[in-house]
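What follows is one chain in structure tokens, specifically the form predicted alone.
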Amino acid sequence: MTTTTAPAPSEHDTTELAATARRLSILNGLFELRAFIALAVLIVVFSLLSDSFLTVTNVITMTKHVAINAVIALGMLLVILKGGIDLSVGSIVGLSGVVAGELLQGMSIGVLDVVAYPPVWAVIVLCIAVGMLVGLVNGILVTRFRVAPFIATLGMLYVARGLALLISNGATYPNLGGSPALGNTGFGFLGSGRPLGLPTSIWLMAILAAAVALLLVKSPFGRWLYATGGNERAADLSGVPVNRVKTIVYVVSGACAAIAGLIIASELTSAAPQAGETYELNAIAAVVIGGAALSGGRGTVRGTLVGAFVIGFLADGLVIVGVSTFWQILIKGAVIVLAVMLDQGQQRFQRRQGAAASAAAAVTKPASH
């Protein structure tokens, strides 16, 4: 029997694979960084632009229009992480506005010809318990009928703003602040209450964020969800309740949903079936652009935050600089393909970064047969 013995790898060939698996892994880390990158960018042009961007006065306001969108995307990342999309959560937050305003100006009760006023928290619980059921069954068209996610919510998303138009018959529920002698005031809390100093919206982004990051990091379900996320048949078979999960994600991502429209009508004290529209846009831009896979099994809170901040402080800024209407929506639109082209110029580093370092694995160890 003979036996061969491949050639030595030269050092130079060690050398120049080991510096391409180093470019390639900078490469990858400023992708990873790319959120983070893009926020700081923003600070520092609009802080040169404006001398009133950076106060502490403006940032808190920002910070408070950056919570709404940052509640939505925290739903949107656990959707996007099985590797789904959720278009129905702008209908959801006006949906939930609506039934806000429904349950706060009485619910007739013609049997007993009276008119009956709901507490604020049972108000805030049926509108979260609305959208989660918008969620389930955005859930059981994906898993039970096997409806596309783009379309099982697209649909949803017509459904839900329909009947917040025929709930309100297309007007706005004016005056949600309630009146003392019904017992039903309180509502305001969550749009111009501050607790410690800071508005309450971003007391529930906070604990939203915190909340959703034990679960994914601390929590089976979290590893359930980037198994799903990453290879759903190999996650099948390896005994995850796959379509559960499915499940799951898309009643909580209703339930943020419907946690942001209660916000907003209540900073208005008002709610109108139209609000929420194309707020799906900036919770799926606000997950990409914080470094989460469209294709599932990538993504974290920290990235998902800092990408709501990229787009609220970008918005916000373009105001403050005094841009048109028109260039800020032309922008937002160009961020949100940039963003799209950005993850998946990410994933083809990765593979050649895998690639790069197999190489280098392989000539170290020289080959026999």
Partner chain sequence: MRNLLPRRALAIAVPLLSATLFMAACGGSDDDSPSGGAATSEAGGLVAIITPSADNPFFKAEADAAKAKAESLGYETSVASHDDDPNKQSELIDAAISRKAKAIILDNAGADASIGPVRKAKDAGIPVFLIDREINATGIANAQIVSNNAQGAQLAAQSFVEAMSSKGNYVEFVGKESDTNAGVRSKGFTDVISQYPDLKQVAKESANWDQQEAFTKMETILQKNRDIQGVIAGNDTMALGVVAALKAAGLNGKVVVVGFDGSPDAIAAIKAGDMHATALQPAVLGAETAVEQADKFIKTGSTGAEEKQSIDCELVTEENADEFGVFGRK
The other form holds:
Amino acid sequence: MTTTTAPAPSEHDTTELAATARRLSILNGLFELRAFIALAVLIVVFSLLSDSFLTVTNVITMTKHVAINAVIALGMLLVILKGGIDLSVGSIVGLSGVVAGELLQGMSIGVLDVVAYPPVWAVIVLCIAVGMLVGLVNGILVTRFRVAPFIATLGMLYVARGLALLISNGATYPNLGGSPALGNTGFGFLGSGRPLGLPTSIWLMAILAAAVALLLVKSPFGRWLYATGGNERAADLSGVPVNRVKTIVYVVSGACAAIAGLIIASELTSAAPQAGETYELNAIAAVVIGGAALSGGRGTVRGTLVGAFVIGFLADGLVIVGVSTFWQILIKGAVIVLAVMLDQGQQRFQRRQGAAASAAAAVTKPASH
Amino acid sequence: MTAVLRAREVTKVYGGTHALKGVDFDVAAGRVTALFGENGAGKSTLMKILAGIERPTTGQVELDGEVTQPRSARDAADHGISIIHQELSLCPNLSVQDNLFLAREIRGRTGAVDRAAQRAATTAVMRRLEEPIDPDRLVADLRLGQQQIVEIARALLQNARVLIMDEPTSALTAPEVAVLFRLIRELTAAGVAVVYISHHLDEALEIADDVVVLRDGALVATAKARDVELSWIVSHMVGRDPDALFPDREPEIGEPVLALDGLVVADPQNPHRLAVDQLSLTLHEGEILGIYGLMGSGRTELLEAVAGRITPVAGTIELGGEPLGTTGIRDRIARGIALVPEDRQRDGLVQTMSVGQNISLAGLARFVRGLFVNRDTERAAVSKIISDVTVKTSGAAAAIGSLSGGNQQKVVIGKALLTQPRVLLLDEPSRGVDVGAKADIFALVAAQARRGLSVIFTTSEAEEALHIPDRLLVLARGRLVGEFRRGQITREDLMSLSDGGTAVPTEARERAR
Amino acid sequence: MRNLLPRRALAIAVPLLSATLFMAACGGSDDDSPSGGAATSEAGGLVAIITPSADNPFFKAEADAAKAKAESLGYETSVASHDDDPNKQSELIDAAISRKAKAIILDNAGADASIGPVRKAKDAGIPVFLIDREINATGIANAQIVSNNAQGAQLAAQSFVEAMSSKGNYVEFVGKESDTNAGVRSKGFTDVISQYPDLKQVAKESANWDQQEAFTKMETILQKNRDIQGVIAGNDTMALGVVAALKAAGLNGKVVVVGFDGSPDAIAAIKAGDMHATALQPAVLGAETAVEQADKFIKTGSTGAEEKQSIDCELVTEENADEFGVFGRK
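Take the protein just shown as the form predicted alone and give its structure as the form predicted in complex with the partner chain.
Whole complex next, starting from this chain.
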């Protein structure tokens, strides 16, 4: 019969582990900034290649282009934080524009044989409502009918696109300017207005970003959302109304996509039913480049905005420099993959850092529990 | 005596948890080595390292005196090391023979799977186990005990030189255990080394040749089985006099708070089976009620039904005299029922959130002012909880993964306490928690009970069941089979009762009444 | 300018009011089902009309024209689109064969990929009349009636050069680069413009036939260089995106914009002075010709024309814009 005790670790182990932990924490700090670094690298490279890249007007123009994707991506961020995905946003962009077109050109009210011309504010509200409605269907499919988010929103991608085609009969609505006689002018403001010198879409992006950030950081809903995405079962057992949270994120995502659709229709003063095709992929890319985890629970508004800027500045920069279209597509893909690789690398480093730090802690005070 | 397989100075760190701290462990050919230790002592981790499922953080594994760290379970099997897992690792959607030959299918000349040969081999191994299961039946259709036998059969088929059995009998009946023990003897006679882990200490001691005790990830004692008794094993497992771990308390029991009457709960995984069958109980103010039951006894489903996660099929639940109806978790939390789930990783914690955010998650409603969470009051309440439940952490902003298992458990308990409950439900609160933290947790629970909190906790550890609760209920197969005041029952009676009527059912039930 | 059809109003009212999206989807999908069943005459039989997509006004005009013509000649019709997917096209042709169609009017899904399916129809005894796009084989289809993209591009480029007074900086927008017509049109533009050394191409971008993409890229190009006097685009959709970008930059009316296709929106832009010209593809004429020849073939066993026929494009400018309707003369 023998009794032994655990061997005491040597001095050497302790210092080595502590040093490893320190080194890893510095590396991790660099990775935290990776999206900003990517953006800075893009700006420096394009500024060197073209004089017209880093000018005030061009930065404003590029930001205006970024705004459309950023607005969609903010909604997508919420869905991805929940651990879902929303593939229907591109189609909602098209549907929203088409509904705006239909309403601005006059809506005949069934039995009354009257053509109504709703004012622009009502058009905007109705379009956003349509986007929210599609989002609500997504949410109900995911929560009540337990359809996987990928499949549910893929289905709604087709349904919303089909609706846009049905409503428009496949045609584009031209001249969304409205007419003073009908009192429905002013739609162009969303796309070409410049309150306080900046395009309306940039203001919209800024306001939405601030609202979403506030929602995530300050409100109980934000906490519920992070918890649901991080561990749905734990959130449920903590009394978080998981299904309500899940439904709301799809509704918000639909609203954001509808707003983007309105901006596009306003910029072009025309609405095409095929507008917004594949925009869902750009939005997902922005969220992922911004450091969000597709598995849910991790991601920030700041990161998503930077992600949208990386994609937008990259696209416009390549046009300014005059790179051929095929290369533009290839480079965009490479940047997305690179960003996600960095993200995986960061998570690995964080895990190792955590292990090393706690190993060091345990070795110095073995009685920790 | 020659060691076939040895672990040398093996350590393993998971996140912030030290599962193993420099363990040396020898496995001898032709002998049964029984490994003892409480939950969280590191037994399963050590076995996973030997079987190639996990890699040690430091240290090494030697096979026949040569350093060979198996790279995978497959690699370990190729070296003659097989493991029967504590958690069943079968694919329920496949047939028995498909599971037995998964990734090592018998192939005919064409390269196609030779199902006839597989079926013959399956029938043969099942005959050895005296369990005539059709090779083509789906594993999902087998009862738990039969699934465990399939798991054993799979290990046997691999003709292992080292066979690791991690809780192989948790779902077996007594006759099935007898068959298994005879088989183990046949194997050791043929020179196979067997490592045996079981919660049933007496059962393990009966089959063992060598005894090894782990505590808090370190090897604390080794002996020949014939030289030692149960009490020796228990005192080394716990590391101190068991009575010192569980201080006496003078409960002040008040009025009934929670009453269950005729509760019937279906098994969420298998709706045809009843997890809880016609169960009635009453919990009083300030009382600590223990429910002793093994895995699958229905203890988790019982607590989840009270917490509002599962809707019972029949029966009533009353809180303070008012029926709860079929309201959900959120409402029950608001009324003062809080659950600390059994599996804290899966059900208790959000790994992507900080310690503080986890603690405030269930009670967030208390801090909402207008549209937003008032972070000052939240921060104050969270730090009070952190000091109340004695979480060892660098602060509320620390990552959950940086805490040890015991401290993570304290966070989950803290989360429940922050909701200011009247009834606290703890499902196996000591699972995967080291001894010190375990004492902290029970001291904490006792302190809360003195302030009038009513507590139900479940456990599958006899020591806890015997010493902690003011009143103990024994649960087997969804039914209450015994009720005792503290000190009214011995460990042996408890063990045989909880087998749910396989060993001495009628007698035990009568004694219970 | 647009007709307000009651059905469209219904289609929008349904999702808005009742929220039953699927009902709306069912309620409006009468395009795919055979129509005119009651009107079947003794000449009768089915004409299958297959075009690339329903969400493009050009293909829609083509399909509508063929359908109207065939029904006026007493045939039943079925209209379907293959979305430029050769596999789906093959399935649609199989369906036409099994329904024993009298003729197939096809705007095909690829010059090589479509040879097999067309031959399959021919082997089944069903004549195929190709419109808009050719296939790389002869002797299988009964007719291949296409608009002359090269001629149209040269026509548009000529008008562009004249409006530019043969000098200045210009930008070219190319369609989806994998599309044959994008290359043919771009070459047609270049063949003409390269003869004028004072016309300088300052940027050439693909915008995938897409309006928003052309808008964004034009805005970006203007950031680099505002000294641009003309833009020539491979289709009208991209040209209209350019027009929107020019408006946003306050340059509308100061830059010569020329497109291709002759879409109603482009014609409206020409009338409004935002665009200079477009080359109109007579889709309606081509589709009608194909149906007429199909009818003649069914009745007489001969189309009375060569297999390969090309229809010239027409230039639409401010002077003659009023003469044109939807992809054809009024």
